[in-house]
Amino acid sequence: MVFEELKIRHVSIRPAHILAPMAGITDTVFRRFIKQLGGCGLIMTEFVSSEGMLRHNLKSQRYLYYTEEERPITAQIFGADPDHLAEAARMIEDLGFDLIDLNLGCPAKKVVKCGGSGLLRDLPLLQQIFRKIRAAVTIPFTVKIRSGWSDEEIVAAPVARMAEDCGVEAIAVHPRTRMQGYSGRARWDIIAEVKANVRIPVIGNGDVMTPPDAEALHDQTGCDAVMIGRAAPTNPWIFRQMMEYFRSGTYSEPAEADRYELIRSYYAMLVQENMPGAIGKMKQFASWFTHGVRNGAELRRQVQSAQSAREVLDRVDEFFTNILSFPCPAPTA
């Protein structure tokens, strides 16, 4: 089966479907939610600043909270100081994470100034960082990269070779440049080039929105696993759908009742966990989770105008009670 299993040393990722780290999205509630839906073999934290960790920043501590049901789980860090990153890596190992990942892909200006994809322009410094982190921890060490800074500075293959030489055990490739951000098409040929240049596992990422996309990614690149980012908030079932598709050649689309259960369950988890800013999360996710719902614009309006988490839950219940009471009209000839 395509993407059936990936092993990174002793860590088994089965199926080889990975939830990408996404700022403001992949907190512990969303990660557990994805796990419960099924089909996701590995989840990752939001990226955490090594400098914030060393200052014992409360936000960093919150980002690194996880539960046993989330395993296997990776903590992703960013920074540019080799010694500070090494110390942060030791702290992550002490917290019991299964793996540690270095962010070399974030294109945000405030991150690029102190790490992220900005490090792809300083390979000597990056080599120091790889070696320092590798020497600091015994757990598997992976990295996530972009293809380079710009079309004139494509460095994915040489960075991958250097990472392998320094003891990095897997590499995820998002084949857009920092200058592209999230625009344009992901160049899967760069993933194939990386795969041809290293022996460590290569994880493909970028423009996978459906199970057939994941199959095409595998066929065109030979990558060992698929990482899903922006598709997950709009279609949290995608991991389960990929598993269905690779086993049977087909996959099911969620019905409106499934979407109701999805929204209700996620919102209830936010309330139950007493997550900071729960109502803000509800409003943030409303635009994604209502994708494909009849009259979804009205539901989004109701969620956005609610004043409390309890009011959001009541409005969601009322909306879907009405929607599910009236089946879709038959198409006219």
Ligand SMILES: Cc1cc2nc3c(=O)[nH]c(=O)nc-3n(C[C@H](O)[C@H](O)[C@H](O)COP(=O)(O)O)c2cc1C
The other form holds:
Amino acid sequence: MVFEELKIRHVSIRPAHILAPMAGITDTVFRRFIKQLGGCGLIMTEFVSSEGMLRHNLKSQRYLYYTEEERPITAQIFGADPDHLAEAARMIEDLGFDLIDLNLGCPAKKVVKCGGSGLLRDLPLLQQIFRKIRAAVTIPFTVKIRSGWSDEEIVAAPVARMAEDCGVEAIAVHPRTRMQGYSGRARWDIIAEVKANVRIPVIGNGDVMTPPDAEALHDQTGCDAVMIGRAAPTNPWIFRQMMEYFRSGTYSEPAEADRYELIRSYYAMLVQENMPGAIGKMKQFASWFTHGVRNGAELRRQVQSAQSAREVLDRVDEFFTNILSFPCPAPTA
Ligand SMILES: Cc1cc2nc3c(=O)[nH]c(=O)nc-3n(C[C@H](O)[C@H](O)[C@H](O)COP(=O)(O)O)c2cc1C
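Now that you have shown the form predicted alone, what about the form predicted together with this ligand?
In what comes next, the whole complex appears, and the chain from above leads the way.
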């Protein structure tokens, strides 16, 4: 079966479907929520600053909080100082994470000055970083890259080879350049090129929105796993749908009652966990998630104008109680 399992040393990722790290989205509650829906074999923290970690900054500690049910779990770090990154990597290992990942993709101005995709322009420094992190930890070490800084500086294949030579054990490729940001299409041919250049597993990422997209990514690149980012908050079922699709050739769409269960359980988890910024997250999530819901604009309005997390929950309950008591009108010819 396509993407049935990926092994990174002793860590089994089954199925080989990975939730991409997304700052502001993939916190502990969102990760558990995705895992509970099924079909996702590996989750990752959002990126954490190595410098922040060394200062024991509270935000970094919050980003690194996880629970046992999240395993296997990768912590992703970023930075540009080889010794500081190595120290941060040791801390990650001590915190019990299953894998450590280095971010070489972030395009944000603030980040490229001190790591992220900026390091793709300084390969000697990058090599030093790979070696220092590798020497600092025993857990599997992976990296996540963009294709390069700009169209004139595509470095994915040489970076992948260098990473492999330094003992990196898997590489995720989001084949857009730093200059591209999120515009244009992800160039899957670059994932295929990386795959042809290394023996370590290659994780394909970029523009996979549906199960058939994941199949096409597999067919066009031969990649060993698929990583899903932006599709996850709008369609958190995508991991399960991929599993269904690879088994049977078809997949089902959630019914209205499933959508209710989903939105309610995510919100209830946020309230239960007392997540800082819970109400902001609820509002953000509502704007993504209510699109497939009948009268979704009204639900969005209800959520946006609520004053507390509890009030959001009550309004969601009320909305769906009303809507679910009126069956969907039959489609007209
Ligand atoms: C809001 C947002 C936050 C992101 N944060 C991170 C991050 O912390 N670390 C990282 O490696 N990539 C980050 N990314 C990039 C994604 O992991 C992924 O590579 C990219 O979105 C392409 O995949 P997709 O087309 O499936 O979304 C972020 C993307 C988005 C949209």
